[in-house]
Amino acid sequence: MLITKPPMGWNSWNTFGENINEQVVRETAEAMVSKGLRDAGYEYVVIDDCWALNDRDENGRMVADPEKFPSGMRALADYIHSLGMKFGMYSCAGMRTCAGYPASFDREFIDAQTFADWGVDYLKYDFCFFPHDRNPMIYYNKMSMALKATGRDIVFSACNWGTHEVEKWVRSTGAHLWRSTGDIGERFTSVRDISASQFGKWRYGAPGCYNDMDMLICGMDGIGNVGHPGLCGDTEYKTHFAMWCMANSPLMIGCDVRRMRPETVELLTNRDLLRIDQDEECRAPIVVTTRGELAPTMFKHLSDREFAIGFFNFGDDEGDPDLRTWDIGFPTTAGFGLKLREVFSGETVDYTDDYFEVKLAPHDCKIYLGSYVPKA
């Protein structure tokens, strides 16, 4: 199964953690439809950790907690499918999940079949309590093979947090996306540090297997499992989402969609940013830091001879990132210039072929879509 674009959807962990249940999942899926998120491409509804009982049944199968999920996982999957969406679940390559529930170490084939029988379309596969004397590549490949053996198409989301040089082997395991970072929190420092850590890893992503920079914190507004009141606002959410799109990261919403503000909906359904994230060529951006690591400029090739340019200010003071076209291999003698349109404000630059600077407030960004135009 070839996944031709980074997956988009929602995951329960950032907001709900262990407080997940059937009602929340159903209401979230309904809200994704009513708010236009499904139609914008957010198709996966994924339950993270804490969904199971502590013990397997007499046949060795995992059991969904009947108090949290009284109708059962198959019925919940059927409901998600009836809304035109896809259903995702969680397990772990180790002896236990990160929250201490049954995991899939040496139980890969029975667990994969259980998920397939329930109608699962997406599996997030974590890395807690993994034995130190075992090879993670072998065990991620083992689950990949188990999923294929079910005969059902299931997206395989490998989540070992970027450890064990995963970028060098994960594509070989058949994974469709792989966590290239540690866990995100609702702090701008988390967004900044994750972004900086990925500058040398984006080149490993390509159609079929995508670098996953972790779930989105946009719209959490200080509420939930990884929420931090007062540390992020709409400017920080804007920069966070723009960076994930420039990086071709999977886009998994982490806030409570049912309470999502219109401003967050507008951001997450921005057609220009989604066009950048979902571009069929999945090119890594060229990163230029002539203004320092806190003010990077990114140039990204897109299909149809278009491109995107991102200016970011990760600093706490006003910043002035710039583009010096020769730094991306575009000399002033080329006979062409760049025509640009900023995706948030709509401002345009009719022609530039040498130097372009922007002024940015703390934590802000500007993202331009562009094309080539001949020199007058």
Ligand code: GLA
Given for the second form:
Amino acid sequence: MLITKPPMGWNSWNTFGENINEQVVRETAEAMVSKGLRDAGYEYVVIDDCWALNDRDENGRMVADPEKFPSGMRALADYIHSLGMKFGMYSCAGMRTCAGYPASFDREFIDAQTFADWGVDYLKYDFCFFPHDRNPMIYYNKMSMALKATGRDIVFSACNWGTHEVEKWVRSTGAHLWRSTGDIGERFTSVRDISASQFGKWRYGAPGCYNDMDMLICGMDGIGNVGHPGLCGDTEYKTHFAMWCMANSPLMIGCDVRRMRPETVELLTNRDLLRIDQDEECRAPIVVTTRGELAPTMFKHLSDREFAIGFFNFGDDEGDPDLRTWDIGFPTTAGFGLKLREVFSGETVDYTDDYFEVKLAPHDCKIYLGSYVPKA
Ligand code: GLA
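Could you drop in the structure for the form predicted in complex with alpha-D-galactopyranose? We only have the form predicted on its own so far.
Up next: the whole complex, starting with the chain shown before.
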């Protein structure tokens, strides 16, 4: 199965952790519809860890915890499908999941069949408690084969946190996305460090298999499993989301959608940013760090001869990151200028110089969509 755009949806972990249940999932799916998120492209509703009973049934199948999921997974999948969305679940390549629940090591084929029988469309596959003497590539490949053997189209989301040089082999396993980093937390330093760690690794992403920089913290507002009150506000959420879009990352919302503020809805449904994220060519940006890693500037080709330029200020002081256009191979002698529009403010720039500087508040960013115009 070829997926041609980075997956978009919601995942339960960042906010709900172990406190996940059927009611939360149903209400989240309903809120995704009523707030326009489904229609903006957020289609996968994914239950992360902590959904299963400790013991398998007499046939060796995993069992959903009946206290958390009294109607069962099949009914929940049917409900999510009835809303026009897709249903995702979670397991792990090791002996237990990260939170200690049953995992799929050497049970890949029976577990894949269970997920397919439940109507699952997406599987996140974690890496905790994986035996050191085994080859991760073979075990990710094993689950991928198990999913395909069911005959159901299931997006395979590999999650080994960027270890074992995963970017070099994951595409061969049939995975559709791979987690490239450790877990995100609701801290701007976490966003900054994840971003910087991938400057040289975005290039491994391509249509069909995408570099997943972890679930979004936008709109968490200090609440939940990885929430940290007071460390992130709308500026930090904006820069985080813009960076994930420049990076072609999958966009899995991590906040409580039911209480999502209008500002967060507006950010996550920004059409220009989604166009940049979902561009079918999936080109990694060229990263220019003439002012160091705290002020990266990026140029990204889009389809239809358009492009995006992003200026980021990861520093705690006001900054003025710049782009010397010769650093991306664009001299004033080109005979062309650049027509730019900033995606948050709508500011337009007809640009003919070879030196471009922007003023940025701490933690802020500016993202321009651009096209080429012949000089008069
Ligand atoms: C790991 C993953 C997280 C989440 C938890 C669940 O830490 O990286 O994204 O799935 O496990 O326990």
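Only residues modelled in both forms are compared. Everything numeric in this text was worked out from a predicted model, so none of it was measured. Numbering follows the first chain given and starts at 1. Superpose the two forms; the largest set of C-alphas matching within 1.5 Å is the rigid core.
Residues present in both forms were compared between the two forms after fitting on the core; the only consecutive run of three or more with every C-alpha moved by 2 angstroms or more is 351-353.
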